[in-house]
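Single chain ahead, by itself, as structure tokens, in the form predicted alone.
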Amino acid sequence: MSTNPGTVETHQNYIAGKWQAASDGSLDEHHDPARLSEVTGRYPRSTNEDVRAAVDAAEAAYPAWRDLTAHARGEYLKRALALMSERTERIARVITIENGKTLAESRGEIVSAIKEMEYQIHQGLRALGEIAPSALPGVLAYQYRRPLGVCAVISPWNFPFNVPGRKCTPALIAGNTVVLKPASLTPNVGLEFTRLFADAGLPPGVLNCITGSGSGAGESLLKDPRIQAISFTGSTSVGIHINQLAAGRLVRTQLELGGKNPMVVLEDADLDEAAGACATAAFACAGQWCTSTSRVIVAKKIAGEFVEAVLARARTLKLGSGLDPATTLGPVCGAQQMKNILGFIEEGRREGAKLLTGGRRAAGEGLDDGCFIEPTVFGEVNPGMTIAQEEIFGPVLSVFTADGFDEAVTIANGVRFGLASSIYTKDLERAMRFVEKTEAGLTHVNMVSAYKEPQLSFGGIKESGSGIPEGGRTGIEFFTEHKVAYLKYRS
């Protein structure tokens, strides 16, 4: 990020411990989603040659990195973690400029990344194995986990700092080397993440970062036969494509994909608390959490009161640049994203949903040059509508009504996604029945659908995920393979 206003910085890849341009010198421009006319940086459009160089570096660095003790590897990561805390404000500004979220939301993402990284470092220092009693006398039977080799991490633009931390930390502490390709909408966040490790003295080649498109650099990385594991967060369609590529040579994949997350609100819920949680989960980060609440299913008896409470909160949101402390709703991440969301809104109108608020590209002072969409709420939505089934990934909430608990659960589960869900009720029995019946990898009772903690795994089911989940104890499990040993030490 340039520290000189009015200048546009040209950035470089990080390969084999050196910052370097694309092999052919080609560059992509990034535009601030709050001011599309403003170019915020130029980034390497990495070629096949650049990808090969990054994998070459990771492959060469792997034996020495693998042979270090976990404690020695952990010392490097702890130094990067300390730098993360020191650079919070700098990194938060980069996130906001590239993604659009408010500075408060960007700071929150960094806090989450620190917690994730702390947990995974300590998880890597715990025993990665177990001893089991043998059926034979004088035999020691045990199993342990060992690293895979060179791993590819492809991170998303919606949480461009937290997700690389959640993926790269367990990979590195376990003894793997990594090639990171950040999303093309947020390249500088990936480079700032990488810079932490470079400045912490991480040996050359252990972590490499290349920028560029998913169809270009990303595809080349996925097809390199030396890649032993692929961890990807992004859309379901791209995840399916990655799975198909990887299946041809039995490469393990970890795919965190789309969501269409429901909140169920029963008649005995605390309506003020539920409405606040619904508005937060629907509109925070401009609705661009994969765990955002995009559908709320409300008991008919309380639907009118609940919806009015949500609308009141939506109408208080202040749109603007995320750099403005007064802003509570920033832009969506780029012109194409804005076009996609507005297309879904128009489809909702065409199919007969009732627009209750919003529904337009926001205009006015400070907004005309940006990707701002009014917080949008649809009522009278039925489960067959496009806006009820497809991931919109924007500040759009669909409201359904249900006659009772069973109908609410049926509506909640009636999509192809299964990432997150929540229910608001004071009835313990119905809360536990919801936990049992909800088709989601992450569920909540009287809490927002996006909440998570680093000590537990994170991953979806159905078309929201595939492979071993991220985070928690499974974070390192994905980046390692098991080995079993039997040692006979006496006759």
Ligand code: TAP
Contents of the next structure:
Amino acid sequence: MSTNPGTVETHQNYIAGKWQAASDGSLDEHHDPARLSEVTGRYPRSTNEDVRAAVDAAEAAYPAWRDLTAHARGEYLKRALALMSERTERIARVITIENGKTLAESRGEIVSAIKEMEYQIHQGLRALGEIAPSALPGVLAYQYRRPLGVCAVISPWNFPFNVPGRKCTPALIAGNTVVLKPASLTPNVGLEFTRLFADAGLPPGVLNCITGSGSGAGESLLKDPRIQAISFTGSTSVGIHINQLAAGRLVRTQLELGGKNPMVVLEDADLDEAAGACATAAFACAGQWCTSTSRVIVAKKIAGEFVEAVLARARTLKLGSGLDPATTLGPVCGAQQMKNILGFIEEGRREGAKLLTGGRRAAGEGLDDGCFIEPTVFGEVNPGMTIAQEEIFGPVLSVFTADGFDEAVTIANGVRFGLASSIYTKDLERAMRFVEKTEAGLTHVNMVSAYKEPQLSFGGIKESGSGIPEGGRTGIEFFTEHKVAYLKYRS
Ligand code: TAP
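Now show me the form predicted in complex with this ligand; what you just gave was the form predicted alone.
Below is the entire complex, every chain and molecule, led by the chain shown above.
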């Protein structure tokens, strides 16, 4: 982000405690998704040499960082956390300018990152090991967890601040060093995240950040034989590719991937509450939460009334730049993303779904130069359609109707993804059966599908995730290995 209107800032990587340009000086431009003609900054297109330098730095910093106590590491991270709170407004602007989400949504992302970081720092201070009663006299038998070494963190553009925080904090508090590669659509958010640690006085090389493309710098990072763990959030196709790369060296992976999240609304639901939650989960952040509701499965009896209530909410959304406080629906994140979403909408029409509202690139004052898509709802969707199966990752909701609970669950589970699901009902038994039967890593009863708390894990199943999930107690588990020791102290 340029602090002076009219000037375009050139940014640098952070390697070995120094801000530096790409070794060959090459740069990529970033464009504001609300105004594509506006260049918001220039970022290093990191070369293989830059990647190597970042891993060199992380490798060199590792022994001293590992040998600090967790309390000493925690002091550095607490200083970064304090800066995060102080800089909330500045970072929120950077998120909005790069990603497009509204300032309120950007602030919400930072508040969530603060809570998660606080929890993970304290989690790192808790005893992680266990002592077992030995079968032999005079033997102390115990196990504990220790860090892995240099870890790679690859983050997406949809939660460009929160995701690096959720990955880097447990990695660092556990004693690892990190190379972070943020998404090309949100490089400055990754750099602002890194700046918190730089300004907190983190020793050089402990956290490094390089910008550039996933297929270039990202892949070169993951192929470095010194990388001991890969934590990745992004699309399922890239996640599968990364898993294949990592398998060749037995490198552990934590993959948080795409979703096609269902919400089930039974006939006894509080319709007003369910419609509100559905509209929020379908259209907040322009439908680009990984946990967005993209399919709603409604009991036939109440479908008409429920859909009207959702459509009424969709129509009240105000499209515009996320920097405008009146905006409630910002642009989608970039021209390619807009093209993909409009392609899916076209496919939905072609396959015979009934367009109930939206369906077009939005036009009008303040919109023509941006990546704005009208909030879109399709009815009469059948489970075989492309829009029913593929992650659209935009403000597009598909409505299905079901005869009863069992049919609703079958539709909900009939996709390859399994990230989040939700149900609205007052019937406790059916709610509990849904929790048991729904194929998703996170399930919500009478709550919005994105709700999460830092003390519990966050991750998907099926093609939505693989490996030990982020967050909660598993956050640090992923970034540590087991060490067992038997110690004879008397004969
Ligand atoms: P991707 O296109 O998969 O990119 C994710 C990250 O991987 C980016 O930093 C990207 O860099 C990098 N990358 C791409 N190809 C790579 C390669 N060959 N080697 C190494 N890195 C590579 O996803 P996205 O479009 O940024 O993010 C949206 C996706 O993330 C959606 O599917 C969403 O559901 C998912 N997501 C899931 C979760 C959870 S918790 N399950 C949370 C948030 C988002 P470039 O940007 O330079 O291409």
